[in-house]
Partner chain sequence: MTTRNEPGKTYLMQGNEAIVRGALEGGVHFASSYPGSPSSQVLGIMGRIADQMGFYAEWSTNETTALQACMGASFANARSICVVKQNGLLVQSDTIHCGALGGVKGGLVLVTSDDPDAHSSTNEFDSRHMAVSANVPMLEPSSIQETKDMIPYAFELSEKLQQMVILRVTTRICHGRGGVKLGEIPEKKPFKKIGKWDKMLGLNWLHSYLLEKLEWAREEFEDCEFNHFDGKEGAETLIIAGGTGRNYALEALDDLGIEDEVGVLSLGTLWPLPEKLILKHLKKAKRVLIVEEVDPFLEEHISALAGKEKLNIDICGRNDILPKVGELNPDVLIKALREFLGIKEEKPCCSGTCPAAEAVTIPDRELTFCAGCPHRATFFALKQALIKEKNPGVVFGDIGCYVFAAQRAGQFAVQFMSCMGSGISAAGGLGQLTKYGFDQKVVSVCGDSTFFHTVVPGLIAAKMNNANILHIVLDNSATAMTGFQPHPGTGTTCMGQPTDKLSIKAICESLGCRVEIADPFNLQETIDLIFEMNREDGLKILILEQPCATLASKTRAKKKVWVEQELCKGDDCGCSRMCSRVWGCPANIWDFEKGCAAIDEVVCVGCGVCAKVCPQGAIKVEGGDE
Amino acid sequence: MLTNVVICGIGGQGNILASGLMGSALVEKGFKVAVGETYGASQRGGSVMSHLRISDEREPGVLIPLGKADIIVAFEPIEALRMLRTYGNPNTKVIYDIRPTYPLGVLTGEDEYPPIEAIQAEIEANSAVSIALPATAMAVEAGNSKAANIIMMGALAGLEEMPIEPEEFFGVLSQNFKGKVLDLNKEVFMTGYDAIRKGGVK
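Return the coordinates for this one chain only, taking the form predicted on its own.
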């Protein structure tokens, strides 16, 4: 088994932390895991991407070959589309936060953010499964907007390709968080997990 996961977003959204937590949970379960990271101008809201490669047989290389992603988890719609164009194929599953994060050029009026409907349509047309999740809104409702990254990891864990159970991820969470923050992260993880499992997605 070799599963290739791209986890991407904008600098400051917490996707590097999220991919590290997921990688650690999988290592503790006995899988061979490689995590590679690439950074854009993260301090200015640039692209940030992690390659998460999971194997039960051999040590995988760090970087996912172009067009070979099995799953793309994106914390922003444009980033989902960008990674799908580069690493995706017709069998790729895509989970992405539906909330746009507007770059400076859009905020100043110099650039234009594409219509969200057009982004969704292209993602749906070029992937096997496309799930637009309101992760940021779900995190705000839970009491912490910064917890969207953990919601997205819960959604990732809900896919049948991911050999991880919530309790196994909670073990790694407990090594990094305590008290009310730990309880919140467990809660929002299950919110993302249930969104996939109860939604009938495989």
Given for the second form:
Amino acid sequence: MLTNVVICGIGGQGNILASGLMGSALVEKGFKVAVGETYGASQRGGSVMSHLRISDEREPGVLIPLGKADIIVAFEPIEALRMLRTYGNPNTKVIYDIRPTYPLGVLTGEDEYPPIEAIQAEIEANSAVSIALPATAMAVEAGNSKAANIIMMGALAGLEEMPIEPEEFFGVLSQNFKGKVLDLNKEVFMTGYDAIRKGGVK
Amino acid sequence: MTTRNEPGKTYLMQGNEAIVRGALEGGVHFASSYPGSPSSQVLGIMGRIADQMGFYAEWSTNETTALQACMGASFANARSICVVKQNGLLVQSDTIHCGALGGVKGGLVLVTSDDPDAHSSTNEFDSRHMAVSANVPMLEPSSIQETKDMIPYAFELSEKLQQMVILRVTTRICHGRGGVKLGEIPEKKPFKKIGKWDKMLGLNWLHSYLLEKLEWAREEFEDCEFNHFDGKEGAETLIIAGGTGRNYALEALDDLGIEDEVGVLSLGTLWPLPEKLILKHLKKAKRVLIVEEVDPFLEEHISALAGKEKLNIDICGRNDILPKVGELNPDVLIKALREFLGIKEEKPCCSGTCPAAEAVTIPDRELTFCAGCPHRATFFALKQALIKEKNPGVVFGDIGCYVFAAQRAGQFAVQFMSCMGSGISAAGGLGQLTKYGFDQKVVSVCGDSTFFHTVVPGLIAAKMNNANILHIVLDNSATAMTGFQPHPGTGTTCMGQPTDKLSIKAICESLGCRVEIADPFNLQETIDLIFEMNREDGLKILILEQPCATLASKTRAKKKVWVEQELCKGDDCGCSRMCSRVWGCPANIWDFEKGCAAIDEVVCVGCGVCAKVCPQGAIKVEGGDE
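Return one more block: the form predicted together with its partner chain, after the form predicted on its own shown previously.
In what comes next, the whole complex appears, and the chain from above leads the way.
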């Protein structure tokens, strides 16, 4: 078994941290895991991407080949599409936050941000499962917009390809957070998880 | 995780964490560094655990001082580790060459992190040439596990040879994560008294001895656990891989279903090359593909070796079928192997289902300054001041977040940028020409950490030679680009101890030139001051103080910033969307539905400076800290 997950977004959204936590939980469970992080000077508004590879055989390399992603978790709609075109195939499942973050070129008027309906249509047409999740909005409602990354990890864990239970992820969470932050993270993880499981998607 | 005493247990570790763990398992006494991505995190972690684990860690002023400090510790038999990026290794060049002649006592491991594709660099220089030039041994791991395992080995080797050992890693190691099985953390070796006749002298009469040490290393490398062979023994097609090239090669062979038909020799010992081992495999092969980051280093040395042995084989790699520049990945390897072995492509690798005609155009995501970044205000002000001149002035940049000032983020203000410390000296040179008819104002900028790193000598040269320039120090109280490491002006050491803050102002004033301080968030005052200082001859220094927004937002109460949308006249205003288009903060967004300005509350850090650029006063600010 080799499962390839692309986790992508924009600098500052916490997707590197989130993929590290998910990777650690999978290693604790005995899987062979590699995470390749591409960020560069990412805090400065650029695209950020992690490749999470999970195997029960040999140690995987840190990069997923083109077209070989089983799952894409995107913290932003056009990043979802960008990664789907590069790493996706017709069997890829995509979970993405529906909230746009405008690139500098869009703000300066030189580029156009495509209509959200067009982005959604293309994602749907080219993937096996496509789930738009308002993770940032859900995090704001839970009290901290920064927790969107943990909601997305909950959603990822909700997919049947992911060999991980919420309690196993909580084990790693409690090694990294304490008190109220830990409680909030556990709570929002479950909102993401339930959104997938109770939404009838697996 | 890096400090746990649980031999045999496996944890997911980042490559940078594995370097730390390797140093602990190697019995490290002393660690020194100047931050540089992708290995910036290493010393930060070491500083936090140094007290607990009984070793010393320091951030140095620059990479050369860091390596020299390690050499000093080595004199008393201490095991020391120095961590730099590829540019840092180049800064250390003189020290490495002279230091190699003198050798070491306690093990000295120099870790250099190369950045193929320049993810977080201005270049993708290949560090391996340094090992050849300075005649020192070099290793490169193929995985995160090996990164950890190689460091104790490198310490042992360094002591055996009495020579520093360079460990080369790349971004895919530093910023990759993999399972690492922990080993034992040993008792540290005691220091040795330095006797009357003990010496570390870098002098040329040791040149032959330097070369002898290299031959001992070669013998050692002929049978080393970090060189691997996978696949078919004696195959006609041989891949020779350096470092992470091994993983890409194995994945590509697997993908093409030819893993049992090809041999893969992976070299962890990069210099000197284990020639007997390489020849053993070369002699059986008809064609060889060399897989390495970035230059054709192994390719050229192995070609020379094959030529010397008069072997009739094809050797390919970065010189021909692999790209000459940039980073490798499994796809590049799959494509190259198809070409190399004449394997036809069965199906396109992409899904092939994209309805191209309907496909939307995805806008690029250009890097910019963070929301609330003081550099945005600085370059806005600088540009405004310079365009008031008869001939627009010229801005020399340096290395830090402010490299983005050469792009849209900084009004395209910066027109020259090279290496650390280069801006002031290059500006000093051009500034001399103003005495001979060159009629443009010359301005250079540097950050606070860069100021200490290499700018001071340039300032002294400019003062001594009375260059006509304005130098601006962008003091944001942080080594921001690499992750907020302490520097001489921050008042904290790597191990978290308080230390005297060095005053940039006092250092500049000691030069005897005019020094002014301003807050770039006071836009008009800054514009006027730059314009006025530029009227004066000689060296002038302006220190613009405003903390990095990423740091400040952690402690400063956020102001509420919003747009009174009825006050914003949209595209009828004539301001050309000053807030989102010209000012360009990621939090100043455009409400495309209503056709007017807006603030993205999730992104905004509440500095409120954008309110000063809105001609209608439509941006409102309330509460918070200054």
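Numbering follows the first chain given and starts at 1. Each form is matched to the other, and the largest set of C-alpha atoms that superpose within 1.5 Å is called the rigid core. Predicted, not measured: the structure shown is a model, and the values here were computed from it.
After superposition on the rigid core, the Cα of E110 moves by 2 Å or more between these two forms.
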